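Have a look below at one chain only, the form predicted alone, in structure tokens format.
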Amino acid sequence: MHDNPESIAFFATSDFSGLVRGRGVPVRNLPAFLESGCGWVPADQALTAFDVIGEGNPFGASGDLRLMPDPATEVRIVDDAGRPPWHFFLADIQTLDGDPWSCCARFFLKSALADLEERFGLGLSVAFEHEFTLLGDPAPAPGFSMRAFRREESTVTAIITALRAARVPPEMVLPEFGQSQFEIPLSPAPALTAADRAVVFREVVRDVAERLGRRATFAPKVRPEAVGNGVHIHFSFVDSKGRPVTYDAEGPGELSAPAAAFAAGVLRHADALAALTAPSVVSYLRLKPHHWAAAFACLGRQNREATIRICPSTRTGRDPAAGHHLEYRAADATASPYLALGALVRAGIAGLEENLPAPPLVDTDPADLDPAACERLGVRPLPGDLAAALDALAADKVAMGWAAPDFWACYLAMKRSEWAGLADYDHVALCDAYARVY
């Protein structure tokens, strides 16, 4: 079945705000647009989530770019509601000369993955876990319960059906702790594919919920007292032949030396990373002690208060190397998957470059440790708000080398404008504002 020639295909980019923006082209002219892309504007990258152009961004009103669709990312979903087919491509941002634009979030991830492979012979298998809340259900149900699942099963089933049509395979569906909160882990995939799927996932969930008269939000907090929505990034390493190389029975936490060095790099740069993985004002209402949300930089086995959790697989009848992996927990869906994963890879590469030793294992709640134990184990709290995280990023000379100066000038200007624009909001107003956008 072909689209009506008057229908539209959308070229989409996940930008610095973590939102998906872009332009539509007529399907009748799609072959030409697949070759040439369509126009884009540098200052679009400086838009906050609230549609304010970040003050002090390096672009102003000047410049032109191209959105270049990746044909491998095409999504086309036909529903039975009489709407046009939902047809879109994820796009890279290029200069008019056809080169990757230095401020393209997808290129940021691509270049980090290329360095990881070329310099260390390592690839990443990645799975994103998203938590989201379906708003508007007046009848509460117990957390994790069958009742909570059945109450929303028709909506969740429609979401799963649409995800499969979009070639975004879910691994399972979990009713979560919060009211009308769900978690859907995606199946592992090569890192770029996993990030692409994470972008598509969020759009599909929101679209299906809206079509059914509901509203889905991925905001880190829906209400100040509510359970938060996070994004957990699971990752493991493979060698040049695709063999798993995260596991070492003799290593601390059964981690191989490369996996341990990578984790150590992530923890060394965790403060700067927070500005990219938990990049909204409301993110820091979630990153609190005792919230299972990674308020402290540390590594732990099966410790959901740690920034990085070692996740062993079941050992019954299986090779333990097959499922042994790490989980980065200090992330949420106000971050672009490309920026979050790309920054994670860059921090890990820094650890590999220095061959850092394995971080100490923290297998208790880090908030319960006394100062001497924190010093001995290298445990420290993550930044307490977005402004502190942005300052940590700007002060981290290694992190500032992960991308071009314009990249950071744009990102910091945009995020500091977001912070300033919400300075007068109380916590209730903050949650409402982000729940509407994300």
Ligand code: GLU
Contents of the next structure:
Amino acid sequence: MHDNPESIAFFATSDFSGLVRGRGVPVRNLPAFLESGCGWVPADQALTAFDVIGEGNPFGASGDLRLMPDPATEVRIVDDAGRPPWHFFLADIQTLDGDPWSCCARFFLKSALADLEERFGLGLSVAFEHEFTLLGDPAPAPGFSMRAFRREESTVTAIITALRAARVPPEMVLPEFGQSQFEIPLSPAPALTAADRAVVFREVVRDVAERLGRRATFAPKVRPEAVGNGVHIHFSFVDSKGRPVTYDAEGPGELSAPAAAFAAGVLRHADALAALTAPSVVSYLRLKPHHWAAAFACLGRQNREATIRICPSTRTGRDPAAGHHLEYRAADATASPYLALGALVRAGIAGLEENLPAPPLVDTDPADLDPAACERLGVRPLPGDLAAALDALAADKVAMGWAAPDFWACYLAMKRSEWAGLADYDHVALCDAYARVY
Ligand code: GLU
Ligand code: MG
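After the form predicted alone, can we look at the form predicted in complex with this ligand?
Below, the chain from earlier opens the complete complex, with every other chain and molecule after it.
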């Protein structure tokens, strides 16, 4: 089938708000646009999820940039709904000189991954696991039930079909604990590919639901009392030959020394990280104790209340090193996958730089520990709201070194505007506002 010569390819960036914005170019001129990119504006990065330009951002009305599509990320989906093909590329943001822009979220991740590889010889394999809610379910069905699955099977199958067309391979489908809540874990991939796929995944799920007259949302809470929608980032390390190096039978939690140091770095910077991985006002309605949402900075084996869970592989005669990995649980889909994963890698590198020892293993619910045990195990609650998380980020001198000053000035200005703009919202209104956008 030939494209309509007037069809459009979209150059897309996942920005600081975690939303995907960009511009369309005529497919008839695509070869030229692939070379030159298209224009873009710095102040976009200062837009909140509610389209308010963050007050005090460093850009104002001036400046010009290029959105440079990465040909490897091309997606073209033709569905049967009589719509034009959905054709897009994920883009990097460059200056007019062709350098990476200091505030490009994808570059933030790329440069962290390059450091991890160049300085420590480590590659990262990553799988994003998203939960989302299909709104407007006619009747409740039990959590995890086949009935819940069967009721939404046609929608979920359409989603899976579109994901395959978008080259985002799903691993399985889970009816989740919450009403009309689903999870579709993605297969592990090299970290940048995994983050690209997470960006595409959210767009595809929302688009397919909309095409079927439904609404899918990744908002961390759809109602104050609802089960939260988390994003779990599973990761493991490989050496320069691609061999798994997360496992060591003798290490605490069977973690290798580099995996343990990385985890210790993540926990040391967990408060600052929260501002990037749980980056919205509503994130903190989810990040509560006893909700499997990981409200405490700690490391635990198979512990779903820990910020980092050690996930062992099955013990059925397979090499235990192959599946052994870590899971960062304090993230949600209001975060750009590039910022969340990039910050995780930067915090891990900080741990590797100091060769930090393995953090104590916490194998109970950290909320049930008394203060003395918390002290002994180094367990502390993550920030209680977005304002506290942003203050922790701004106060973390190491974190402030992970990107250029205008990156942080823009991010903090945008997020503080988001916080201020929602100050009068009660919890129901907050959930509604985010569910409409994410
Ligand atoms: N829904 C939980 C969250 O908000 C996670 C449950 C699970 O472990 O799958 O993160
Ligand atoms: Mg889940």
